[in-house]
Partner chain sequence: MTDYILIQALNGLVIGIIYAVIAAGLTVIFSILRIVNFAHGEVYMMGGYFAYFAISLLGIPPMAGVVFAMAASFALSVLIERTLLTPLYSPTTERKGDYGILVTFGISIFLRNIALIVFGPYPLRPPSFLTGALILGPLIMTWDRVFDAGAAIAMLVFLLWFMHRTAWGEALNAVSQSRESAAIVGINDQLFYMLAFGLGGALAGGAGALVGPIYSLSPSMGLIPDTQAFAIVILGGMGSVMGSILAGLMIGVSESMFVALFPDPSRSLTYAQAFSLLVLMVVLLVRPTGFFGRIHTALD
Amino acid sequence: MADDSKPAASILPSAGLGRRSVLAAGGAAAALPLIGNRARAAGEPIVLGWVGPLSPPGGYAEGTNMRYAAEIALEEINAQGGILGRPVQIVFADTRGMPAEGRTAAERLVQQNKVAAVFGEFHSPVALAEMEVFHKYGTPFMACDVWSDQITAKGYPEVFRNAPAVSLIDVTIGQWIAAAGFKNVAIIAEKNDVGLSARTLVQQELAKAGIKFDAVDADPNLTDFTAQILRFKSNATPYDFFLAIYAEAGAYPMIHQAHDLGFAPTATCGAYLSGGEAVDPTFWENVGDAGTFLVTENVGLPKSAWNDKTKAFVASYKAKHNNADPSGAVMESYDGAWLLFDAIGTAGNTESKAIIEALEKTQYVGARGQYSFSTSHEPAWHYHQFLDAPLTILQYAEAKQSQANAPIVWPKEYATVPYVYKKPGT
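Go ahead and give me the chain we just looked at alone, the form predicted alone.
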């Protein structure tokens, strides 16, 4: 891995690079007339920063995969001759999923590495800390897999998001619960700004549909939920659905404990884990059979909506990384790099205001569809948000099933199965 204290060397295609990767680079080039040609780039490098968890306690497994995606984008751009005739370098900063580390990394990227722009991140609290630094210095920041409404609601001109926001995700979850016909819902949410706002949004949708619910807020560091689950299990009016809004260390133990205690998922009580943990590469090795029939969201495009860039990127990623399916977060990181490449090429320079202006006008087509960023402040979280960010709800049908092959149950236009929810044992 590149040292996060200095720019990573430009990564050029190796002898083992497959033909599909070369084709993917060629496909991306067509949309970027100012990025250059396949001649070797010369001159002072354009330096970008990437932030995300690459070691514990953060979500380092997915963070590492997001880094891999950024490296593929880097290979492609430099194989084309870089941007504006200059090679591109990326400095990879490990934030360990900790806000203080994120803030320090952001300062270092701007002050020491002199980055033109930054992309990445996997944890909302870390992104919120980082963006204060980027706002202070006017450095463009493409937030790639962080969902807190506050990230765009603060209205910072430097901050863009190519992932869905909580207000998009949790309203959808509430609508799906209603469509699936559940009547009495038990909720455990992490006790922080992201978890509490997500719970509120889901509850609003449940109330609209006349669905009963009870909620418990738990410390993000909690890993033993036995007391809460047993209380839910012994409720006088049985719950028919369990919603866990948890993206912290306790997510996997919670699902394991709910299963082992016979609460959910069962034939009488469904289960949903929101927060991204259920599509993380470490999910099945941590929960085992407890994950079968679990429902979760995926922020990637369904296969039926893949375009040529999606297909080329997936083929390149799988060829390089043990045939693994890239998650939506991984595609966000890949597209985050290309959105910045495209904006710099369009701007014709690396000035922050010019990059921001180019991003506000972008119509770039990436692996996750055609991008555009709202400039409306009504509601506040719309500002610089990709409002058409893809989002589907899937339900695992068997143990160790990849998220790419799991049945999509919602929304209906993307569903790959005739049911909205499948009860265990049916």
Contents of the next structure:
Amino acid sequence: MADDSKPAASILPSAGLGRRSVLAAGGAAAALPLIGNRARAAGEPIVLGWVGPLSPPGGYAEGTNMRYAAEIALEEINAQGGILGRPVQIVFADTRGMPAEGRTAAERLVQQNKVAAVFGEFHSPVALAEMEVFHKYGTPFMACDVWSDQITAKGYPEVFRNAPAVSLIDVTIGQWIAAAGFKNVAIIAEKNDVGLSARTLVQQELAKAGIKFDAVDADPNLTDFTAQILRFKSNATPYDFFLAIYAEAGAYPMIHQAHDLGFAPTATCGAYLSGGEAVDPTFWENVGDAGTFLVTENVGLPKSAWNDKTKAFVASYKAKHNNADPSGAVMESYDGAWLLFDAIGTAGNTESKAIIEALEKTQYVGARGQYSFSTSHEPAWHYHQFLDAPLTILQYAEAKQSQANAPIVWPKEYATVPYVYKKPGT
Amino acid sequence: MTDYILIQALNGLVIGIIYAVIAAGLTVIFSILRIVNFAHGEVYMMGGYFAYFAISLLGIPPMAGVVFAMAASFALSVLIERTLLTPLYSPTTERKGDYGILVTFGISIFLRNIALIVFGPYPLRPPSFLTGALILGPLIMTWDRVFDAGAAIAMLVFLLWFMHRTAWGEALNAVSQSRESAAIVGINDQLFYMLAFGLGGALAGGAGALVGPIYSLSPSMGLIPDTQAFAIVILGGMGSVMGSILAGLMIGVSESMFVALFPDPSRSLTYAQAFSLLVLMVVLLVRPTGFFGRIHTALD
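Structure of the form predicted in complex with its partner chain (previous: the form predicted alone):
Let's see the whole complex now, leading with the same chain.
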């Protein structure tokens, strides 16, 4: 919320200390005795909020990684002198992956912590609950790793998203399945807003391409899928592809159960895990050989397109966190912080409207490329969506392969291998 | 079709046996201490981590890791019982059932968050007990699951032997029937409360260690088995170990068969757990005390 509207004595450390800003700073100094409280606020930190799951039952593993990324951004901005000459603070709010807790956390950030803007989140249903609070108070919100179309389709001016939406991701997945030549697809989708809308979008693409499919919805807390996989395996018309749309703790057991039962990935049935778990640092420890030949998406920039910020962030993250590769979600959190730092710097104050206006005009280059947010409402989910969000489909070629080094098979412009899909054993 | 039903039934039996071990531990605690232990799922989770770290840090073999996990879970449970549950035995404590629920619920949250801080938020998978799969014609079952089933049966047989064929088991049974009468014949009831809570915890921890290689470990892994175990304890009859075993098998097989045979395959997985609760409701309509429940058994 607005706590300050003083002129931009300095914007970002990268901005030079020009004559105009020196004059502005001088003017502000001269006005000190007159403006009382406003002057004392000059040294106060700019407070931002971060929301996401840091404890069960939410996706706390990836939430923790996203927090680490935000902490790196925070260290960097403060090492560079803060924003507008003021230090920056981030208040981290654990939503536990629960909409009710997300709503409470959002209220607390706005009402008690007086945050200028908020970023983060990993679960779409939680983001949808939090958005209502931010919309009520007019607080800018940069939604990071949340994919539901509804988040931007609601048309709230405060809400931006730097992650791809399901309409971007799952249409691409459907197109890739068609391009890879699969004919009969078995789908397990997580039974929540994102899982169900993702499944629907993939199904539409498969239907367009004349591909047969059967879909099963599963509770997000399940860890045993053996009975269902056995049912798939005994289908009268054998499936040649298994698509799991699942982001919770059950994703790993599902993949190794499918492998252990000889269902997928095999020479006759490919496998895809959508939801981000397959690019997490603990993926290989949990799935072992079952991950070889698995296909998944990455919402970070492909290594071939990394810019200096990507390289610096990856190096910094790996140095701090056991040499683990940051996932796309982690980069979204890092860039989410920097987008807000940049917007506040550009706005010259922490007024909500000014931050929103700055975000609408941003051309900021972050670890995931150059950002810009659509202001079109056609279709509805385009509003404040980063439409050029990076998205690539990769297929692991060997066990324990880093996601950054895995062959990219789709889209063609980013592909690092000549094939669209590599069958196990070939 | 016969092969398919057989495979699904076997799969359900394996899951059911694991359920039975968790539920039997809950039953032992309930029948002696007369409290519903809401921290049981978290002791199950801790057992998984005890085995993981014993294997990875101490270098002990995975099978020995299960024994280590049971011993460590026993010790953890005894510590919890001695430090936080002794007010249950005091005549001055009012509403002991409520106290037990509140304390164990608090312990469950505490353990889950401690696990998050100490073990980290990332799923961990201990090494397999036995690699590869048993393949008999159309039947495929990983050796991990075969081992789990065998080890779980061994745990249940040991429990039944201990409860019915040893003096300590007889004493536990006496305390479960009447604390006062047991005290009159010289049984130190405090010792047996501690033993019962420790034994229940050891079973939960052993189950957690067994499922590690097939489900992976995470601080929240106890949430669903805990709920299932409560349903199984009620279905089997509050306080009956044999009832818990039979109910565990029944729930495991019925869930698996539901997924296998429900006419609408798109909803079978989603409704499987609801189906097990439907089974519970139907049984309770016919037998309100569950399969082997004693009518007098209730919370103090």
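Residue numbers count along the first chain shown, from 1. Note that the coordinates shown come from a computational prediction; the quantities given were computed from them, not determined experimentally.
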Treating the motion between these two forms as two rigid parts rotating, tell me which of 62, 168, 263, 272 is at the hinge. 168
So the chain behaves as two rigid parts; what rotation angle in ° separates the smaller part's two orientations between these two forms? 8
